[in-house]
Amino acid sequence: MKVFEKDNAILKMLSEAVSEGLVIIDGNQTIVSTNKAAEDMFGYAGKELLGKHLDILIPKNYHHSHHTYVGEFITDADKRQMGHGNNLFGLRKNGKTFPLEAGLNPFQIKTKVFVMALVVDITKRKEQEQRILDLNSDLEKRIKTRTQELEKTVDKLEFEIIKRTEAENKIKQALKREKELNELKTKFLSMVSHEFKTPLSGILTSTILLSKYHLTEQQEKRDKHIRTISEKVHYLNNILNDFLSIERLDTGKENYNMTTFKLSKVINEVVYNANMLLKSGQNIHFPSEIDDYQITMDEKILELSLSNLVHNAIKYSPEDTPIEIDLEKNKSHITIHVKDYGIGIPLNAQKNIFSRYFRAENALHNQGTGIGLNIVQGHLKNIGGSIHFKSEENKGSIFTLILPINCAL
């Protein structure tokens, strides 16, 4: 604490500027600076803290965890985000837990270590996502209100005994895919709710604003917020759908549907679909003369996995690029090529890029959540597919389907 006694009239003109909670502990994690914010935030006053084990700000079930944390942290000290997405708490003076953020900075004094801790109180924002989560579970009992609605329609129809138990166990089928649905997302949002938090802002920000415009000429504004709305939702849609495949892959659960189409079919539905995609100056090249082109897999997954390849190659390209895909075939394979000009996949990073949630440096300024490929390498190694790239950053990649021309399980 001497080292800090020192300058302590700068030290705490710069910790009182900043808005955020300030702790500074030493290697011993014993507090030896703090500034008001963090004082009004653990209800304590003055040099109260200074001197004190950093314990005395953690609930005492998350005491062994932290020991081991900052431990490792001043071992191999570096800026980074304290918990990394994990859920932190801190203790009030009067007993009181709360949900908070801490960023820590490591420093030196001559050879003293020191770690700074800025400390942000989230409540407001843990309150926010379960409002969320309550209006979801009031959509879910609207749903089930109205799903009742139509099993009393169903019961007054005059169906021979059959059909009517029929409808009946259709409905509770439903009615239990929704619930399991329903379970899955709760889950899913609890994991990755920093993937949620952008698009959902800008669907309260936007539900917001339509609010604001009541006259008619106003439309094309509303029609604007409408757009952003369905656009976030549909975000949020694929992502949910996506963690549903890994679930099924993860336990099985995954039926293919194996019927006999022509190539062309999937291929003209993935690039229409694509082009609404599609960055200014940007087009798809595609073969045109591939009607004769028959295969026999699950259409719903060769839909999928073309589709990630040519939603990546759009996504990770610059404005006025083509897209490319090409097609081979021999007696047993059908080999279908994506090929982009974009950023490419730095060299420390194709080894990783099949691995679940893992995205590369250069890709990170983009939304996505890094589960794409490896759902599609999942269920092309399910139906003896196979898929494979060649890439080099800022040049462009080719990312490869080889697919059986009859796929058996």
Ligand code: ADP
Second form
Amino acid sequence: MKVFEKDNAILKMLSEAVSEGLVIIDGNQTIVSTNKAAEDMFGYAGKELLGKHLDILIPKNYHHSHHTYVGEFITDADKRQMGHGNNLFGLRKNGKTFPLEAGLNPFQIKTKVFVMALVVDITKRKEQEQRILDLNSDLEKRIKTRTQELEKTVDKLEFEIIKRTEAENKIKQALKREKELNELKTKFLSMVSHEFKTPLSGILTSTILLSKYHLTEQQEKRDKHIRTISEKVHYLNNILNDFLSIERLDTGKENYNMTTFKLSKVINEVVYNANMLLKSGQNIHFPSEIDDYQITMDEKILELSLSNLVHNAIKYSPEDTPIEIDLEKNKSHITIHVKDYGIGIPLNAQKNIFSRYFRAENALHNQGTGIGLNIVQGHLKNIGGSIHFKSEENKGSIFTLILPINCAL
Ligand code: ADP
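Which structure goes with the form predicted in complex with the ligand, now that we have seen the form predicted alone?
Starting with the chain above, the whole complex follows.
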């Protein structure tokens, strides 16, 4: 204390000149000098702090760590900044603590060690820091909430987009179906007008001619015209039956009558009827020993399918070529092949061959409606069978029916 009193005036002047709080302690951590800023900061008046232990300015729970720290500091005296990074607190006279930053400056007067602590009250800075931290965490929270909201909106939007795309696709499909239906109608009308015109004008011609044969000996001519008329009526009747068949297939109203019968019965009938259509030099070859081929299915459907294939084979192949029917059988299915050596189906038409009203370019000079194969395919699908073909233009075609031995609905 005495050392300080000596130079009191100079010290006073110096210590009052610094804006930080200044506390000088001796080697026992006893306060030997303070400036006004330090007194104001800690809430003491005048010389009140002099002679008190440094602990008076430090909250109780920090005493221990401070003792060690300041002790160590005095031993290897060195200028150091306290309170950077580690949180230091001061204790005001009124018992309130406050954050502070302290720079420690050791010095010696004669043999005595002193430490001058320059103390800054950082309450405001800490408050600002805290405010910034609060603001930051508030901002983070808001960003989080916004992000979540955004994510929800994005999810909703995505859902909305998916729904819209689905709706769009449905509309597109409906439009496509509508377009296809329109195309079918157009094809149907052009086919009807074309296919009906020729036989009808044939019937008309025969009727006109018929009326001209009055004499008894002209009976042969009359018969010829009556045959023509009946053939053409038959043909038109077949087309109309096909239309009715389509209608029933489309509306799912087709009723199948499953019975068990010998395959040879149907094949014989089909071949017998087809013989009348054969061109000159055409023959139908079919297996004769097939009596053990029994099948359970709708007999009419088998007859319709097989005669369709045989009639096409006759129609689309030239004179003097054979038409071959072959059978195969395994445990569950009977396979029937109908082979011809005719005009064949051009490669680019093959994918459409089962489409309704479709006719390949090379078939157009033969009469036809493009309905038959479509109907056969429809029926076979319904009863668990199928139809396939292999064909090469100008070489011929093989159409194949695969039928379950026991068609069950
Ligand atoms: P249609 O014979 O009355 O035109 P189909 O539905 O029976 O109708 O046949 C569709 C089309 O398939 C035919 O127009 C023809 O182009 C082709 N086709 C069918 N069978 C044969 C065949 N054996 N040889 C060549 N082309 C065929």
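Throughout, rigid core stands for the largest set of C-alpha atoms superposing within 1.5 Å between the two forms. Fair warning: this is a prediction, and the values are worked out from it, not measured in the lab. Residue numbers count along the first chain shown, from 1.
For Y272, a C-alpha deviation below 2 angstroms is recorded between the two forms after rigid-core alignment.
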